[in-house]
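In structure tokens, one chain follows: the form predicted alone.
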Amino acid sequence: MAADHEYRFSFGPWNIGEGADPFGPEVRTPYTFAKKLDWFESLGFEGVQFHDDDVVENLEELSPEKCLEKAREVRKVLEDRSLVAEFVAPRLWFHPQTVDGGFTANSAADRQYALDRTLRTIDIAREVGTKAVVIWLAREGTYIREAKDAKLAYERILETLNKMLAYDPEISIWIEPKPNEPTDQAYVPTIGHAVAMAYQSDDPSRVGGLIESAHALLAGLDPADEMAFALAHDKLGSVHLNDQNGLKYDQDKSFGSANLRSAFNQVRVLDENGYGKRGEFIGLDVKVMRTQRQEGSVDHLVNSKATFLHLVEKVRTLDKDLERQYIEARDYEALDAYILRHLMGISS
């Protein structure tokens, strides 16, 4: 099996959850933030993914100075555990002023709230020790298209990106695309849209993307191809590996759970194109099954990491000469069968 040290792994505190869904109760007892952090090192994870209010609880009630003080305290807690913050993202989808979107809201006051909170997130990110800020455009969309001017909405998103870049000349912005949920139709639904926005920004070198497997699948796209596109443009800041059973709600299944071959191809495109060599994380955004008992609260993280490493081994032991022969002979049936046998561990 491939050595752990060749890749760095991360997940977010929300990935150790209580199992509640929109129609049901919690099924597991919540763990404290400190307890969750204790698991990172023991499970072999170095990076912590954060929302702004994961770092600073109740930040809306605190002064900017107090927020920064709290962020510094969290950084010290991370350092004491040999952990680092991978990124911080503004949580812009629960506040009443973001019901109609933040950056694309029809209300100027609501747009200003979203910008102010995003700039505060940048300050929090710097204090907690990361220059990466993730933008998940959760409510930047519509339930009916007539509700917003789409061209104007894209212009407003771009304006926000440029204000972020101007606010701190050292940050990087990673746009995390998703085609729907919670809105019916979202703006910037794919990595192609995100990369286009990056090139249009005032500093394209500091704007890239974060690709989540399930989000690509919800758009009807191949996550490996989405990753390849971002890599071809040197715009893949990070990944959220997970899985998805069809075009449903965002399921965040364990990596490889629904489609092992798709997972193999995601690992392959990352491993063969040098992803991680500059310190990029293999991020997981997976949720334990809703009805899992308390004692299995982190099994999905352990299993997803193990699946990734096992697939790295499968990628690196693939017979490339044989693969090339099949391709040159245009014998794709043989190639298909070989890949399946390789994944199943069948030697002939």
Contents of the next structure:
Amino acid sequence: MAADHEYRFSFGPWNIGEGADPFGPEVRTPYTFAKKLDWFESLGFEGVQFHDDDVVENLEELSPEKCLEKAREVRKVLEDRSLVAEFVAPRLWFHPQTVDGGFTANSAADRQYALDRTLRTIDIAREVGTKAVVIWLAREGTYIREAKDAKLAYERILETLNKMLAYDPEISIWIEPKPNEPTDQAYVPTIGHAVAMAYQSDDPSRVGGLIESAHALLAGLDPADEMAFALAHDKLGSVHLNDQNGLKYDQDKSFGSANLRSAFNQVRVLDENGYGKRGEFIGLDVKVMRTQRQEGSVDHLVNSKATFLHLVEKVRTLDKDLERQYIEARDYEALDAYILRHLMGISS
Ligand code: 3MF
Ligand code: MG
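What would you give as the form predicted together with ligand 3MF, now that the form predicted alone is on the page?
Following is the full complex, with the preceding chain placed first.
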């Protein structure tokens, strides 16, 4: 198996969850943040992904100074354990003032709330020790298209990106595209949209994307090709590897669980293009099955990481000569069969 230390892994505290879904409550008891950090260490995950309120609980109730002090405390806790914050993302979908979205809300007061909270997230990111801010545009969309002016919405998103860039000359913004859920129709649904917005921004070099496998699948796109597109533009800040069984609710299944070949191709595009060599993380945005008992709360993380490393091995042990021969002969049937045999571990 490929060596762990060649890749840096990350996930967010929300990935150790209690199993609540829209039809039922929690089925496992929550673990403390400290216990979750124990797992980061013991399972070999160096990077911690945060929402702003994962770093500073109840941040709305604290003064800006107190909030930054708390963020510095978290940084110290991470440093003591040799962990690092990978990014911080403003949680712009929970608060009453984000019901109609943040940057694209029809209410000017709500848009101001979203901007203020995002700039505060940048302050938190700085204090907790990362220069990356992720923007998942959760409610920036509509349930019926007539509810918002879509062109104006894109202008407003761009305006926010520019305000963020101007606020702190050192931060990078990674847009995490998703085509739907919780809204029906979301703005910036694919990495192509995100990259276009990056080029349109005041500092394209500081705007990129974070690609989540399931989000690409929900858009009917191939996650590996989405990653290739971002890599071709040098705009792949991070990834959220997971899986998704068709066009359903956002499932966040373990990596490779629904489509092992798609997972193989994601690992292939990352590994063959040197992703990770500049410190980029292999992020996992996976959810354990609701049926899992308390003691199995992190099995999905263990399994996803192991699958990733096994697939790195599969990528590196592919017979390149054979692959080239099949491609030169335009014998894609033979190539197809060879890939399947290779994934199944059949040597002849
Ligand atoms: C939703 C997501 C989010 C983002 C997270 C970080 C809760 O489908 O994937 O997870 O990844 O907010 O930006
Ligand atoms: Mg995600």
